[in-house]
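Just one chain is shown here, as structure tokens, and it is the form predicted on its own.
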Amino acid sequence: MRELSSLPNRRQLLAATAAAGALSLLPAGLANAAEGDAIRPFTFHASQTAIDELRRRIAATRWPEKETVADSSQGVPLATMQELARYWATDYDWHKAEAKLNALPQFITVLDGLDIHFIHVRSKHPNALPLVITHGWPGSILEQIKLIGPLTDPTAHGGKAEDAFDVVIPSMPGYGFSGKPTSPGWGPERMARAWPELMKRLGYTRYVAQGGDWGAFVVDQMGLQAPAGLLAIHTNMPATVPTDVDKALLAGSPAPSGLSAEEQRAYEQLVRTFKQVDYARLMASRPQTLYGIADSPVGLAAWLLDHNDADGQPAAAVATALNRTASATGELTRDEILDNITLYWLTNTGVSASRLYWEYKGGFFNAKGVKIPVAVTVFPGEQYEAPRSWTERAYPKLIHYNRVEKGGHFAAWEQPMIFVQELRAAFRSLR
């Protein structure tokens, strides 16, 4: 990343971009130079200056004292953060992640006045089904890149040619290489309007959509808006909670009577989840106060690590990954965790990403009234396991429901092949 003072003027910048055939990362505003519906190639190369500054800041961290408990109930343990920081500052190599991204076709286009970055990979197989996938917080497009090969080239990954997808993965506004909104309004509802325009701009007249975490909110909103061409959605964080159950949860009341054993278990999981989301409450109320995560790499890393899944806070899948240096089956590793954190750091999107929580004013797990076809996969490590009974009521056109054996809140990142198999099955009836 170059310093602002060293950037050429706009005319020089556009000429250089055209000559190179690729768009380097630009500060907000400068990348809006293209007109109309232009789709511009994109690559990113972090400067050595930026990497050196990151390492310097990590080394200069002023550490607090050790927590006074023997577990993580006070937050990410000091020993965990210090070991991660040591590795991040000395042995970690961002350029490996950068090379993986730059090996993929990446683009920028303006949607509703904002630069949106996305990956777009077309399958070699005819009649591939177009699929737009939306990530969440504290994730990024890096959550889904392990899906791209198996989805676009299924015959090389245990599938059949008729399982093929064209894959589009946008960076949400304020995340990664997309633009940072300068005024309110970019919530899930607006993204749900922007993604169909993106698919139309790419030439697709029929497509499906997938999302987890915030991406699940986006696809639910797409389902509510039902744009022309959207055949169905798949969610791995379904919003299925009935009205009476949702009211009891928000009031802190006991579960309504008459719940089945499966529904009672889901209620108890939701009670636990709501006790672990103070980070979300802070971002929803005071995102601008989080200056520390823009100034301190270690502060940013700790903030991004301290979210929850069904097995704890910090999320058990992430905590386990910090001790995993490699995986032959695609499970999450330490470098992949740091790839994601480093992307936030290099793009300075810790605060801009947090504002999404402030933007959204609706409920989280309550049924939204989606009427189009919906596919649902329930992962055991999700914040709650949606019962089939609730799911069928929330999504009356349910075309797929399956409970899988492994995976959690960031399922595509944690168990990519299980995730791929679910997407193949979920949308097979629509081909």
Second form
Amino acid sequence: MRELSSLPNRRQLLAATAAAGALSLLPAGLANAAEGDAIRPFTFHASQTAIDELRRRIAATRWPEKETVADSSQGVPLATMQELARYWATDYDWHKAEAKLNALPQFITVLDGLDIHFIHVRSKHPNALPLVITHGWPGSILEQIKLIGPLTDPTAHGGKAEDAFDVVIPSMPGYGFSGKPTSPGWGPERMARAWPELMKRLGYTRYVAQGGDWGAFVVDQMGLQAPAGLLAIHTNMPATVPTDVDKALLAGSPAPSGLSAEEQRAYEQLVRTFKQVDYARLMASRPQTLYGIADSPVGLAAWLLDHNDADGQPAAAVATALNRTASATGELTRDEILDNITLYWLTNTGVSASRLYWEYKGGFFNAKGVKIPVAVTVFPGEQYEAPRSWTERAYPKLIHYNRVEKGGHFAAWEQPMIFVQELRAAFRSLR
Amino acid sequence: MSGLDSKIGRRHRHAPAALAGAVAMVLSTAAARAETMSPAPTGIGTVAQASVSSNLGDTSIRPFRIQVSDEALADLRRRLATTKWPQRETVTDASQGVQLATMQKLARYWHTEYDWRKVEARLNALPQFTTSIDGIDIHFIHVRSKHPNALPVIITHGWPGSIIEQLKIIDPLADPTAHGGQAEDAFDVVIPSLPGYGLSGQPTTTGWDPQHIARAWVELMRRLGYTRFVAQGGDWGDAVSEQMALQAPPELLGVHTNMPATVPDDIAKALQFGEPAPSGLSVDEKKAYDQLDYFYKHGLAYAQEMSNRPQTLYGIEDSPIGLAAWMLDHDIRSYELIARVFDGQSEGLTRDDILDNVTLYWLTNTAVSSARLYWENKLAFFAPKGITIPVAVSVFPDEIYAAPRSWAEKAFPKLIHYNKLDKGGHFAAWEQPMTFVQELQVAFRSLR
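Right, the form predicted on its own is done; let's see the coordinates for the form predicted in complex with its partner chain.
Starting with the chain above, the whole complex follows.
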């Protein structure tokens, strides 16, 4: 049964519609024609049947034998997966994550024919700057929820009222609670067209956009399309690689001569990254073949865990988090890792999320030609640390460039307070 | 110990000795030391075939039979019935991977009509053995011809294949006169399971690359008493056979390959950088270039993933449908053929053929251990290796690439046979067994 909650700031009430199945999701496209631009409140309640079924499957996992090495050079080690599975099937409680989500105002609206789910929190402060934040793969809106309080209510989190944001966090098509596209075309370019429509529908006439991973592709595309109202973007995975360097990378050639020490270091990081993206190649060419991540929770978990960062594959930040049961400073914990994986499982989005790689045909870290104001934060654990020199060339209107001390590919999730401070500083000049 | 007195050529004697787990190998009591390698908490996926010999000096050849427990088959059916499916692909073709409709037809047939016991009986009707080589139990089929002077041949399967690929060619090779051939074309046939595959043991340490396997095969043939023999292979079987040829032990007379490594350096470089085909290519060369270009751009990712992250593929060990889809997606031509088979069309492979092979992987829990061979391998797959002994090549049109004669002649200076066939693809022995047998008969005639 679908359950609709009455949220204090919801905009429109939706006529109750029953939906069968484990999820309280509206089937994609439902009420589309009838409701036009309607914005419907949304909450999610996984059925007990779905939770029991997940646990049953984890407990019944058929394991491969142990890797033949003593490190993670063959993939996610068996011991890591078995310990995670043990906790996931027993003590882990999805309902805590669900409660956190349902405490936030969530909505669904149809954009370009597809149900798009989003969190929308308005600041109590007047003149708050509207901000749309886009997650990536293997992430979800759960990557960003720790940012919401500090961004919308800065005075309660050591900030000033004039740094307040209104925050919009959509689930990408095929991800989380958004609809799954049934025809091709939902690449970053199309999302970049849909998000401005979303902001407009929310009544925002001037706003900024933020993203990392696929979110970075989306905000770069928004920057290229430069819709009216978009003041600037912030990216924590900037695409700055100059053409000659990009060519050398793709060809596996040595670095072009004349690179500075910082650029040389970035080049080496990129070389390493391109050796760690087989998962991306697979999803870019054969996403539908990944039936195993739809059918096996442990298969899904391992696939999602094996994303790299600068310090390892799986990402060192994630591997560390698997051993962290609590954090007073908002650092990533084991529960948060499982919240994200469980969200993919319960929404059956392992394959639909993978399809985004198939949709995208463009380059990865090459400069895209964005002309509007851009703010960049360089986290040391990201795929590569974008040098200031490349960043200035890639983004001629660079309004902010800062290298921070901590954090990696999942920066908002790993270091929410640093991330929030960066966004405050990044956009201050545009208010 | 019964295992020690089962000498070469003795057909399968089998003392019943049930082992726990999915796959009970009925063999000598010596096999009771077979260790359970899988830490599966449920015990369902217990891999009985993975054993590490405690005695490296043990060269005994032990008869072998496979008998899968009813419980393992029931578990497979249960998992198939409860498959959690992804949403359908968003295209109307196979460009996003194995299509949902194909997988659902396969699942229905696998769950309701497929009978593993049939192939189990076929396997057990063949003389099968295990012997420990370099610490791993190697499983193999060994059929001696009744004809004197039969030529011994060791045939190696690939991924996602197994000894199942070669079952149809055994009798015609060993008993040609019963299949329209001549006694002087007879072969003694040895078909091993690669380490980590099927009923062979799963390596627990690194190092089982094609070079190591090639050395082990020579040891196997010596152990069987053969002093002159030939080798055959496609896919990984080609890599192994070509390494055998490179190592060139005195007993090895020649090799036959149906997936030869012949791609010249300049072509390989152009392909790597995604450049247009070099000018001056012949029609055959251009066709090969285009086939490789397509494969590298659209079809190589599974191999890259297994080369770097085999252990991450938990989903294909835990989900039979996940495993089947992963195995079906080897190359576009075979996938298209298999999709046609499940659409009810008649092809060189049947639904049972395809599921016999997938089910063998499933029941032996070898999805990840087989993938690991890609991680072990550091050789360039299609690059000429510098072989100087006699080589025979059969080119099947739907292989990943159809090797042109010009490239084959350069790669193999002692090319004793080159033939282009009209029909057949990557799984040539499985799909076109009689053509394949005739090719082997002709290919090796000059070496007898």
